[in-house]
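Next up: just one chain, as structure tokens, the form predicted alone.
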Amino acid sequence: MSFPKRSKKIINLEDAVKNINKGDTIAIGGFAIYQRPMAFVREIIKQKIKNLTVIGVTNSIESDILIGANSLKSIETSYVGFEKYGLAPNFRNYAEKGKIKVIDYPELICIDRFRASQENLDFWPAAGLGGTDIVKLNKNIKKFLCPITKKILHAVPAAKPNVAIIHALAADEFGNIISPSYKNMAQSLDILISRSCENTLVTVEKIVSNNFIKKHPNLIEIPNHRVKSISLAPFGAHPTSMLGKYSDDEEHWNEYIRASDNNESFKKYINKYIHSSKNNDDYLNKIGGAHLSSLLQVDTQK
């Protein structure tokens, strides 16, 4: 027996972007302020792709950065800001002005929602909504009977992304996405995420050859057959943290929260972190290699 040629799915940052279309409803992987595809981000900016929608979990400076560059209509989430770095400037901004439509949902009927798209189902049933006033606002949850005990319940829409973006520790180039086996939520949801959707684009910290990958079958839970495209982006999560890898950049997210307070700060830090860079390569220089060495996580145990 046959079987078909595995194909080499590295390509170069700016070309897995292309397959990022205006109005597209997108899914970014991470969770919070950790291990966010923010290099993939910054160049959707660059390409000026506009009229997304984000469906998240908890969502953070990847959302904000979004629409703070205009790059998103909506937003369909539980949370948008920083944990320990305060609120989102441009995300409180824009909906506080009705500049951005923002659909809510909690934060576990967000995971939900993936979990639907996975199983290829058009909506996941809830249990614990009746009396809350989400389902008085959100339209798009709809209450129904359960065929079996006749409870009141209620059927949340699955997220359905066109395109699921995540950021990873490293990859083989057939596209087999390496996972660490002690994980946070950020990377079990990044798991999941790539389950919902056909066209998964990951960025990866490193390249690694598929001899590898044979010794440690295990620590692939993202398939190739599930990966469209792999790029190489070191430091690809900044300033978020990568786990196992380096910590989040407080320094800049300071300047950052700093660059939010008007519009014209705001357009400096994106024309000198994004239009003005090159590539990824040209912002980690002004990021700067010293000051990138400094969040390395080092193993000191022998």
Second form
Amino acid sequence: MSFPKRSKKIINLEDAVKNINKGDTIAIGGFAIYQRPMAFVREIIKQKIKNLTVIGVTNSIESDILIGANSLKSIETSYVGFEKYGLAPNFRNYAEKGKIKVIDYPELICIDRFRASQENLDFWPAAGLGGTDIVKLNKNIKKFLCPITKKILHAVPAAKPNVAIIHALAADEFGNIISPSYKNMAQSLDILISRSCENTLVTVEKIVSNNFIKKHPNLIEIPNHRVKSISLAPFGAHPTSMLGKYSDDEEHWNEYIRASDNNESFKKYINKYIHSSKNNDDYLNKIGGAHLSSLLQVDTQK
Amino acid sequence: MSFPKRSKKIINLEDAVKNINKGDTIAIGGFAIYQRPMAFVREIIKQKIKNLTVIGVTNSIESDILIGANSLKSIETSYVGFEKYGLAPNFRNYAEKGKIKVIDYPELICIDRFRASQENLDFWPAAGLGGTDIVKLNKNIKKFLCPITKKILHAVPAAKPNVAIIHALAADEFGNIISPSYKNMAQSLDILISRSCENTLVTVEKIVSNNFIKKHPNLIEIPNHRVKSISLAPFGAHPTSMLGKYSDDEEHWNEYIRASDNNESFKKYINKYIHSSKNNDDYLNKIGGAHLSSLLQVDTQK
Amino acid sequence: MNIDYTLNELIAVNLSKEFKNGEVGFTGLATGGPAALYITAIPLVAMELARRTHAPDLNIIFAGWIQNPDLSKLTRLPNAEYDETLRDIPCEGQYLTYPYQYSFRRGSISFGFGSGIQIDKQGNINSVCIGNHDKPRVRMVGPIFLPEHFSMFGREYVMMPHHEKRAFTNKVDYITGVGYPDGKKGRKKLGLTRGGPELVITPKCIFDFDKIKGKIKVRSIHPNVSLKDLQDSTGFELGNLNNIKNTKSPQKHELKIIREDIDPHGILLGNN
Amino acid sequence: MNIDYTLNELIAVNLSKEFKNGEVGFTGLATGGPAALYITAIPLVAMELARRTHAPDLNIIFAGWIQNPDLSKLTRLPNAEYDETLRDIPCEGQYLTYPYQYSFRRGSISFGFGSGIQIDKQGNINSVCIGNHDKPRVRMVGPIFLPEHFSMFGREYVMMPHHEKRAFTNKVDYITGVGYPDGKKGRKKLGLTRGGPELVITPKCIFDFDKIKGKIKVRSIHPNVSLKDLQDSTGFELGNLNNIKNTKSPQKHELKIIREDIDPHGILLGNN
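What about the form predicted in complex with a further copy of the same chain, after the form predicted alone?
Let's see the whole complex now, leading with the same chain.
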């Protein structure tokens, strides 16, 4: 007997990015300088989607590059910086010129905002915000009293992203995503945001068989029904790292930072790596096979 | 140079139980019929500690035996039952006679109550409770409106246990607890309640070296500073199961259920296995070496 | 042409037509023969049948944590949530942190299956007690996950293994899950913005709801059940049933899929 | 007897005496030499010294997720939170689900170490911007974890690598973490029931607070720093400093533990 076929969720990165509309509020997976869906972000820039808002936790190059490409109107986060690589140059420059709206939240509260969305709450009850300028400058945070003890709390608005974008290890063609069992913040937050939004777009290092998924069912923390599309993008987090798979590309980070020194050099950078690259494969060829190989890690930890 | 020595947290089970006082509110680890700290519970009965309140999620024999031994005054939970072994006989009998106070909460909300305690909130915001008798009969649940959208919510009180009791795989002498990386609800809830209470008393199958801990640091989800005491209790979950280590003891469950048929036979059971047992080793000898061996599992999943 | 089928097959086939492609169906795990059959086994067969007919992208969540199990690898109906049987069944995902990290509350679950000791005309369900709560005539296990089934799932199929007067009552003794008091409007007033009971399925009939009036009604009566038998087994007035249709019989190819592909050894639906 | 020691050693030894046995100390990870030295390296040495003198049960949390690392296995000061260096260092626990599942909010952390671009007389700290928020003269990284440091940790040690007028100000341009506006009473009124800055440590002095009045004050001045230098480097009035004591010099055995046991290769405190 022949049965109807399951739908495949694999689409080209180019088509995946068409799910993002001008003015959208997006959550971008990863954490700080780790495991950012950079191939996806580059394609957003290539398609010149503008007026976006990033809702984040700790942000770095994935937002800085969008800022430098004039794609962001605002960012809500606890941090924009490059950790060991210093301050985020475009973020700083645009913020100081008043060209981007920055809404500050504490780090844990940024995570809570996604937890609220995950659980279908419109707010999260936060203690410890009283007296800060975080509250004073943000009309969307409402003071309220604990309904039981009358202690002072603040209701922080849920994240409510329109679209979530994450980069993951692997997926089958139906959209079941493999997360490593040894996780850190980047993967934990990816899982969280996939549960906070009905439009989760995923890039993966590898497409694996459904049998591979069935061999590792305990690694499926993002099941197919939380995923809208899968796009293949090897080294899709470059120049950020993917712990256990590849290190961050220090050389490229420095090239980026040098390019961010002024408008002209940044335009040149964007042009070279994004607008004049046909696709992710083309980008990877520009980075170079030998150089990419040098970033690969050895990982025996599952 | 000689340095001061770290304190050890290992104490006898008998001494550990002395941390429980008459009238305490206790959280008991495990889930339904899985991985219950039964050796600890038996010692509570042996020491005749009374008037306790159990705050739980889904409860079974660990509470039913305390009820039958007249140790519980009330229980707050979503479920008391034996799953495949049917209804919980002492719970049902005492409840129908009005001899135990039962406060009903939905399963997820029971977990939320511990999350509230974990995060130092006095309440948890719950949607979906309107119209149920859960709310109607419970004066501690307060209706309130979302401070942002004015949607109807209910504030459910935090769990706030005085003491938490869990049974775990292993610990070092300083109190760092090993949780398996392949976890299910029992272990997840154990971790949660250890973070909801400053008096967490732990029994373990095995004491391991600090070097063993250092070899598996990613398995330490309950660090020493969340633990008040460690007591060795092999097969400490018997007759409940410890997935990957031993199965539940069907024969003993049935013996327990038969014994619960009337007061006299239950007293006999308690007397045989608890009051006339010197300690956990003595109990295990009564169960028998061959019988315990037959429960051991093969587990290649880490 | 008369096709031979069992009551379980009749229910499974009718249920299967309720599910849309791409939905997510949730089963918990009950124990004891009749409850397990009605809230676990029949729903699993119904969902698997939907996958093999009109809904290939339907996701099955089994025992609350196993996604899309390979049912052909079952050697018996599991009777424990966390033992080797479920840990080791081939599947597409294990929700190990279920349920507190998961987005069930966001609407991940399209529909679920639940049961209780009483259900009333408004669709309220009771799994807690008969009589006064603090000294009940009968105490049951408690609310468990039913309040969530009735408020955060997209819709609930109430599966009642016994159709008896005392179970189908004017008003339940304890409301564990809320039906339609004053209809959908009434739910909204209580803060219940989604979900609620969709069908009530029994060995004698299928009920659905007038969601505006907030009233249960017979949608179809199973073949070979008399109107008198149905009313006599029900604790509330069913009204005029003269125009009620029979529950639709399974088609030959549907039975073939169940018997040959989904449940060849009769582990789920039995061989009755 | 005159013992030779560095400024870093002076600070580390004085800090170490602040910690009680059984406490839990939290360090994040900063980058750039001076910040990393002050909020990561010096605190690690201070805590390790406390463990080896009076507080063997002190727990160290490193980079927010590594419990009790074996510091002797460090070959360099890690400059990334999630790379191989930290993943592979021998330790007693890795808080992989940090921070959202952890009970920091319940009071698990006794004390932490933080820094900012400005601190004021009330102990408020700023890590966000100088000037108007929406078009600032200088925009920094953001609040990060500082609001939590200043409200949910038991107490905070503010570590300022540069003691300059513009950093020690009458009023910070942006309050990221709250000090003592109107003292402890004022904190309570804001809903802040625990925590707050305990000491502010700089290359020139150690400040503490009059927590009733809510005012910073000099607790001790480092040897070889003049009163004039201290006042000239500080943006607010220090008052009469004539009776201020010198910061206590390290003891020989303390330096020996640091130099021989904790940091034999000068990876943490450098060889200066």
